[in-house]
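Okay, so here's just one chain, in structure tokens, the form predicted alone.
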Amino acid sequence: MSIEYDAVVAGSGPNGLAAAITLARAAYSVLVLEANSTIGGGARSAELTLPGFVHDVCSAVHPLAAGSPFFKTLPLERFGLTWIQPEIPLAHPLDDGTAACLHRDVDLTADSLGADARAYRRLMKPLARDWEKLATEFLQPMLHLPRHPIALARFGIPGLCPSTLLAKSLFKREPARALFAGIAAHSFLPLEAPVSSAFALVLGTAGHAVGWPIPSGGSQTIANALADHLAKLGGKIEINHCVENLDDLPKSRAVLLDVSPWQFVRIAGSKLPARYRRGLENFRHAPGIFKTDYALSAPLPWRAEACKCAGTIHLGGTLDEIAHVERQVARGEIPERPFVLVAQQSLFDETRAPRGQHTLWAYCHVPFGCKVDVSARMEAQIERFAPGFRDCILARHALNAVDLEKSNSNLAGGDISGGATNFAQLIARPILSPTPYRTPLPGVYLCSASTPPGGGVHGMCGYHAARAALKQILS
């Protein structure tokens, strides 16, 4: 390619597109290169099972997208993005046929938790009130001067705690403990690990402040809206262009890579200084996932009525059960009764399945790189809370951790987090620096989920990386 650009972005996931939009808004010419035949990275949708059934390939439910400070500055609704808010954002069923629920309203959630109402309200109400302040604080590198120190301290002090310790010290009854544990398990950390509570607080607070919405038509509409906005700004996207080497890129003043550190090591080769290269190679992976999409003949027959109105459902039972299986995964063991996350988008979005039929999106945590088919264990866990589930299955599409990497090279070993989210790797992501997006190579930046603030569809990694490039190279 002989055309020169101010910036080239490798990868068209939400972070790559966010980086490209940030640069294009500053009136720089931008080219995005995507290795796959479709854009979107982790925000894609496809007919994976049967014709007419639209499944989200990776991400499905988007509290951080709805609450993203960067996305809020974009006119994405003009380009077809519409958020759907399920009646209940999250339900967590228990074996007695009841379910603990996270409602948009903090007071409604608290009141549903009985004896733990006061403790829940005291914990979550100030955080929900401060969401706008907190979102700007934790959706950037941890090494920064806080603009809202009081709000951040109110979040950070409990957030540093292991979730088992915080939940058992705050809550007396199992429903509140289990609800908190299920949200904390999004960290992919053992629940006894420091900062695991931070994930429960961030996602729980987001649920109250902005909901846990789904995009009408599938997660692909997020990527499509970003891409259409980029095109309106003059940016270009080229698909089926895999970047194997930095020398393969067209000449530009800045290169932004929406790739993992391990991919960057491969792409940059001997150009990287030895010390920096070792740092990237030592960056630790998170556990992986096993994902299955289902075409269903009917809605799931949940025992708990609340689950029939919920967009997202956590299946793992009690806090102690979830803590046990997350410890197993961290040790490299495959749990017999895994923690399963499901989303039933077609209950709220009729575009997802033929009339009268439904989709189900589900995954469970497994050890990194796990090749074992755990479909039977996942389905037994769903059946535990929705007896008769298997009778509704028309077709299924399953991917183990290795298959996921083949579909998206950023998902190495099934790791959808871009690397472990322990305390050390939240601070040094992927290196210890106030500007971790910058690499030792002049004009080359990382903008993937392996940079702050980490995983999730929010675009903030790309936005911050592009801002760093604008400040250093393009200004």
Ligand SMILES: Cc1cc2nc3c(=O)[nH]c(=O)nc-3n(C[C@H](O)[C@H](O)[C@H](O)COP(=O)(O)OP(=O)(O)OC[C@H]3O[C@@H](n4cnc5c(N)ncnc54)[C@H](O)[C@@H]3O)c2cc1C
Contents of the next structure:
Amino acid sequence: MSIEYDAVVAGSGPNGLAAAITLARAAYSVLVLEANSTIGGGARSAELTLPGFVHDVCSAVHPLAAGSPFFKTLPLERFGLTWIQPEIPLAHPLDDGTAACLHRDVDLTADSLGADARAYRRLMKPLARDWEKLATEFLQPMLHLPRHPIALARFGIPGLCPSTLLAKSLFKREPARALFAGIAAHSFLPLEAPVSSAFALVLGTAGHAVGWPIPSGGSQTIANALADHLAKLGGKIEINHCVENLDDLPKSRAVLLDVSPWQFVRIAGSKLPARYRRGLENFRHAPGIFKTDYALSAPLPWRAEACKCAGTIHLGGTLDEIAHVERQVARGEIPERPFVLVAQQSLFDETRAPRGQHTLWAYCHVPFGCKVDVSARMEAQIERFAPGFRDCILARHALNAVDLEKSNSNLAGGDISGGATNFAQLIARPILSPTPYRTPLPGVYLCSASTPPGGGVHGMCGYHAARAALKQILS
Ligand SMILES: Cc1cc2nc3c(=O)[nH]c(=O)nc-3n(C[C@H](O)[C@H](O)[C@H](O)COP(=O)(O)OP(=O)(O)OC[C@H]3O[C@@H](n4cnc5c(N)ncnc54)[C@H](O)[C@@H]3O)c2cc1C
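Output the structure of the form predicted together with the ligand; the preceding block shows the form predicted alone.
Whole complex next, starting from this chain.
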């Protein structure tokens, strides 16, 4: 049978589009098949609540996109992508009405942490200076020969530590400890787990080096810019086309799958060798999330002034409190006061809501596959730091962990990270190999966030997978 395309990509998430662009840039013909009726996977926006309120369906805040070595090579601004940097990237309010803040400037952040200024500066300044080197090191498979071993060691030694241990040994006061814990909680690991600190270091360093920006107009503009660039390069995208079986794909030389390992097992059927298949079946997902988008009549009435100027706010209180609830989530329990992450895009981007009104993007961590509606607990947590919040709600749109999986099979059990990020799965993602994108099926590659470097909108999984395909099949 004759070849219809050089490559077929299943899934138009940031990684599927990144893979397609990498192949199209090398002058290969590419077709992207997307199951959903809209492109973008985890980078989409929609009017989820009321007319005129543009909500980010999944990703909202983009340190990894702004710092992605691959995105940096693309002319995405020409295709409509503009980053907005909130005045303060991240605020972490405490019960006394103050907030610890991550500012763009390391010194400003350090100085605001009082007695912990020196420790913060010593930890973060060298990492922020080395961001470019570090980004290329950790945004690729772990099994590689480092090009910047000194910078990597400076990051890797503290990064391997449990975040409770690192924060308590470095910082004396609660604001610095809580700020660190909130960022580390992006790992979805118990904060006593090794490597949970790595997440605080990567995201904290990115905050200083490239910010925690939001895209003007919503996250959909990231996907649209990638798709428009792909179209310019000759690539095609077909929506409403769910790939259910590898045999049903148009004939091609390479197939790149922006899908989870569990889904790959289903799509490949009996084709996979038993050992590889078992490896994928044993791949573990992270806990899930409960997500709510709000249309608000006014900005949030935060008690801490700094929160009124921050793009992202972490609501979880002290380090010990966050560590406790993250342990509960890992054990399968629903915390009474969950760790809640919010983004208030409309404060910085007037395209997101009608004049004077606002959007709020919020999610909290819940156990894998949790079907419980935790809206009341989440709202109580927001109300704790912004009394009067409930009075501002005009409309809400909520999705539990199972709804999330129904909207995109990659989000198994509501896991938004493409798989647990414990030490084993950071190295073997989804299997132990210097080229984990490659599968035992000739010409078939995995390119989703379940491959290195993992979750987040950065396109690096797709880029590396496409490079592997170019090297092995298409060259
Ligand atoms: C609620 C939420 C909040 C998030 N917040 C942030 C954030 O603020 N910042 C950040 O950087 N990251 C965030 N993320 C994570 C980020 O969105 C993902 O890590 C990223 O989108 C992964 O990209 P991907 O291309 O691997 O997969 P996805 O984005 O999941 O894309 C996969 C695509 O493939 C399609 N697909 C799946 N199966 C098939 C099939 N069989 N056939 C055809 N198409 C298929 C899906 O419909 C989807 O469009 C968030 C995710 C969620 C869900």
